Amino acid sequence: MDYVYLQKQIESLALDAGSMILAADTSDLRDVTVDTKSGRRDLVTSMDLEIQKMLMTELQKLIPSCRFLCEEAVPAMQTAMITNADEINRGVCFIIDPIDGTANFVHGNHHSCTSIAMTVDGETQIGVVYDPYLDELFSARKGCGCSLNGRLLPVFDTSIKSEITVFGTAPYDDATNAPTFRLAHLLYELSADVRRTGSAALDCCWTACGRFGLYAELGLSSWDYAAGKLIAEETGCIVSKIDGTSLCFEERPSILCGRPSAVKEFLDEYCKNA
């Protein structure tokens, strides 16, 4: 497969998705319907579904034999979708989050993105994340580095002490509430300051480009981190589970993403209290 060509096509589709997000936002979301899925914090909008259908349709034209692992259910494309992360290990799979940060989108907080990863036999080869509000396109190809709007991002290291850290709240699983805020407290004590943004994909990307020194969350789905993981790794970040063990596609793992020194400093303290 021509990964260079496919990367450019995926980038173009991410930009198209961003245009759809901005068009909906400009209309004050008048034509966007909002529903809940597993609970009151688990939102889906008609724009999520519209973007996902567009992406699936166009990506299937690029690779007709591909399959999809996506956040939303699109009945017209159901035969091409997989439900078990183990199936990612066979052939080409696109892992899509049409709007990562749906709650932000619904409430007019301009911090959301479209995330697209392409895996081949279980290995992520391409990761693209587009933030339409800042017009920032993060794009990585395995072994070839990561770019932000066409500019190659540097590989570097840093201590957690001088960095802003970020955490996610795994909002669809109330069992993580107490440990999540213990995690936030630890991050605050170790670092210069702490944030919570509402978009896992952008948390990985902002760590990749140096705005955050480390990102941690106790429960994610594959579409939340698939593209962001490759983007961060291609800038020298370590991406693992929260305890430092290997992160692979599975049911709602934790995530730790950061510069090598920051990750080591975090794990030294986290493992003492685990």
Contents of the next structure:
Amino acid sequence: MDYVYLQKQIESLALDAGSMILAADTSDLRDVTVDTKSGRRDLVTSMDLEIQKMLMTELQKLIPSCRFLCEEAVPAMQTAMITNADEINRGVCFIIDPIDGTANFVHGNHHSCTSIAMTVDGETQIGVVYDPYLDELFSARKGCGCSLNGRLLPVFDTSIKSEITVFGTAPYDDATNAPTFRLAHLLYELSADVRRTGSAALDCCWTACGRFGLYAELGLSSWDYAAGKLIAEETGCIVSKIDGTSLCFEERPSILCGRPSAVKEFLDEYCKNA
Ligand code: IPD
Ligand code: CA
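Just the form predicted on its own so far, so send over the form predicted in complex with ligand IPD.
Next comes the full complex, and the chain you just saw is listed first.
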């Protein structure tokens, strides 16, 4: 399989998705409908669906036998969807979040992206995340590093003390509310300051490029982190579950993503309090 060629094609589709986000946004979302899914915080818009359909159609042209693990349900494409998580371990799978940061998109907070990962026999080989608002394209190929707008990102290490850290609120599961804000408190105590941005994929990417020293969240879906995990790992970050154990594609795992020293310093304290 020509991964260099596939990476270029995936990058170009992510840019197309970004143009769709910007076009909807500049018309003040006039033509976009908004619905809820599992609860009041879990939003889906007609633009999520349109982008996902476009990506699935084009990716299927590239690899006709591919399967998909995607955030939204697009009726015309359901037969290509993975129904059992084990299916990721066979053949090519695209894990897609058409808009990560849907709530930001709906509320006009310009911090959202499109996230596409390609796995082969269960291993992520390519991860691409595009933020159309900042025109930033993060792109990684396994073992070949990660670039931001074509510039290779450096591999480095840093202590948590001097870094800004970021947490996610796992907003679709109220059972995580209290532990999430204990986590945020611990991050604030350990680091220079904390942020909550509303896009898990960009939280991984911003950790990859050094804007954050560490990112943690107590419940995510595969499409939220599949591309971001490879992007962060290719810049030397450690990506695991919150307790330091390995993170694979599974039902709503937690995530911890950061520079090796920052992760170690965090875990020393987190495990004391857990
Ligand atoms: C959400 C965002 C958010 C994170 C949630 C995700 P969505 O994705 O990444 O930052 O806290 O856990 O589900 O719903 O906007 O695609
Ligand atoms: Ca989404």
